[in-house]
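The chain below stands alone and is given as structure tokens, in the form predicted alone.
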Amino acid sequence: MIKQEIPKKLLFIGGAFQEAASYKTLYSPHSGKAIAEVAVGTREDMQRAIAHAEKAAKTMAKLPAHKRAAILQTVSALLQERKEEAARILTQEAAKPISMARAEIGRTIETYQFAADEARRLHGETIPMDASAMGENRIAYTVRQPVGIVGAITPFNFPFNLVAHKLGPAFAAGNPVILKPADQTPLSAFFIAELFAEAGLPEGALQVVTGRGSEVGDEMVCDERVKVITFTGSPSVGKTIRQKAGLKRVVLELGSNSGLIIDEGFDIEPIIKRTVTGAFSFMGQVCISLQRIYVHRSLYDHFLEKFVVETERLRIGDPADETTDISALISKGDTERIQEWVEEAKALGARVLTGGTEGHVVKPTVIVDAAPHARVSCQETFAPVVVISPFDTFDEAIEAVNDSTYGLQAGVYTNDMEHAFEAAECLEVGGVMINDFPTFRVDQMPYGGVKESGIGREGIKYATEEMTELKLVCFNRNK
């Protein structure tokens, strides 16, 4: 029997693919089959990448805005041409159902378009110096200048679009980037590196270094030549990065256990499918996945019945199948973790209305009567698990959503305008979605959280500003 060759993925350093000292086999989360041999970078490889990026920083800083915009627009167009190929990569390396993979690629195409727009309109402002007597006969203005090397550490769940949220703003601002992708999803990173090279990005302005976070990631975070670290991942890793980063700027998006309030008198029929989508899209492996639902007691039983019926309609299967809604979690360890958490919740008095496991697949799981301190309630499951609870007063629901160490986004369905304004004011989150679920995001909006959900904001305009330095220029016209 002829052994099937699998692709070998090299490091991308200094504008070229380069061999590594060792390689690691990448397996499909769905089938368990080997899909690639991926380079394992070392601290020395990261040092070489930083040296190349330091040279590229000078080139990028002098690259005119229209040329930066043109590169980003070209990448968007190239991705449009190869969108089905890109979607298949997602299905292969992340077990993302193909329909969801195509949706992510569509968003990524748009995200690079937004970045091209921001490259053209990045600007400063004039300062009214004569508002102070000391400022008479002076003219001042601000400019935004690239900060320098950006170190990007990205997660597995949206390996095209969340990478775009780091590369796009960095290039729009005139910075080079060293990308350290998630171990499970490096193929998408190498694919996008090829597109940027084809689009004419200067050598060394984008480098992809795969390997252990404790080695290549740590080397990047600690090196003083790297000026910004942008990271999406767990709070524990985010805290470690912030401690090690010193005075360099950090932008941290650290996840959540997003809550939704369904207020008294709201018509639940039109929102059942949407709430099921919010809870179980990409198997719940979404930072703003709907994990906690608080329903007014008068609607609770009816909502539960409808929600469970709609949940059980979801199709489990091969991610490459056009009809699949639910596939394998990213790793066996995640499946085992969720099994343990669900069992803990049951031991604390919770009931599981539907769900269970099937190999590496966690079936969409609906839990009621869960204790607030059960891990399925108070931690981030990152799995297709939702906890549904009743409430009697709106203030009680607000308090329940806020009773979390996280604060990324929350949603409220209500017919009461006063309740809407109360939620907007009182919910301790980075984004409040009125009459929508907390899983809503478009790529131009400011996105980030409070508490353990992180610091800084993504969203192309806001991330571009995070990756620039504001400089004041002042002319003295006094003689």
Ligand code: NAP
Given for the second form:
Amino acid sequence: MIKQEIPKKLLFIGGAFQEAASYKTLYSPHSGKAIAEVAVGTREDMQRAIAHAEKAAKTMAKLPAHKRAAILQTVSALLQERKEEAARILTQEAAKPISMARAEIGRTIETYQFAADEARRLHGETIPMDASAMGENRIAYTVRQPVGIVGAITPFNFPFNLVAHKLGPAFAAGNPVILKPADQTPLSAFFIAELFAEAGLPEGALQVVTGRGSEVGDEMVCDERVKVITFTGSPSVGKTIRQKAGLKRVVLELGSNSGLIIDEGFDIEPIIKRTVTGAFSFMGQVCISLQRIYVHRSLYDHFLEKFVVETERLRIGDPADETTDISALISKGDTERIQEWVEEAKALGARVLTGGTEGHVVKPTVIVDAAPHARVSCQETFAPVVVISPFDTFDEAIEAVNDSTYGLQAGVYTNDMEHAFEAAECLEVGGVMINDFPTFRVDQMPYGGVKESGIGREGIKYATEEMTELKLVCFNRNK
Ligand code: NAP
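Alternate state requested, the form predicted in complex with the ligand (shown: the form predicted alone):
Every component of the complex follows; first up is the chain already shown.
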């Protein structure tokens, strides 16, 4: 049999693709076939990348706003031209069903446009110095200056758009970036690096160093020349990074077990499909995936019946097929982990209304009567598993959503204005969606969590601020 050639992906350091000391075979989570040989960077490779980034920081800081905006705009346009190719990469490396992969690329195109807009409007403000007697005859204003080297560490689940949420603001603000993509999704990172090179980004302003997170990621986190670490991933890694980062700024976008309340009297028919999408989109491997649904007892049985019917309509298959909704989880280990969690929930008294496994695939699973301390309830499943529970009073539902170590987003469907205001005020999360699921996000809105869901906000404008230093300039006109 002829051995099929697979691409070899080198490190991207100092504006050039460079050989690494060793390579790792990347396998498709769906087919198990080898899809690439990927460079395994070392601590020394990261050191070289940081040295190049130091030089690029000076070039980037001098690049005027219109040129930064033009580069970002060009990348957006290039991605638009090559969007199908990009979507296929996602399907291959992450097993993202092709319709969802296309949706992610559409969002990424827009995210880079928002970043181009932000580069043009980044500004400071004038300060009314004479509001203090001591400030009379002084003119002062602030400017936002680039912070310096940005270290970006990204997860596997949205490898194009979540990378854009780091590169876009960093370049809008005039910073260089070293990107350490997730082990399972490096191909998208190399692809976007090529687009930035083609768009004219200065040499060394974007470098991609693949390799073990605990090695190359750690090297970046501990180096004092790196000024910001922007991390999206699991809370456990986020905590380690925070402990090691010293005085550098750290933005952490972490996990969640997002909750939704469906209030008394709400018409459930129109929201069944949407709630099923919220729970099972990309097999639940979404940080704001709908994991816990609290339904008013008067609607509970009817909701369960409809929800299960809609869930069972989801099609399992090859992620490259147009009609596939559900495919393999990112790794075999994750499939085994979630099976164990479901078994634990059952042992604690839960019932599984639909679910199970089919080969590598975890079927969309609906659980009721789950104990609050079962892991499917209180930890992040990051799998197609949803827990549905009834409630009697609205306060009880709010308390149940808040009974979590996480707090990223929450949703409430209600016809009662007072309940909507109460939810907006009392839910302990970074974003409250009234009359929508918690899984809603557009890329310009502030996005981030409280509690173990993270620190800081993304959304281009907000992330750009995190990647600048605010400097005050004061003119003394007193003689
Ligand atoms: P992960 O295991 O935490 O990995 C994320 C990144 O951190 C990867 O690039 C990983 O590299 C790297 N890493 C691992 N150990 C490290 C260390 N000691 N120092 C520095 N970097 C290290 O997360 P994941 O499984 O890819 O993604 C799933 C998680 O991301 C979920 O918890 C999800 O909720 C969260 N997430 C949050 C958001 C949000 O915006 N809040 C969005 C998407 C996902 P390796 O792959 O090489 O280990």
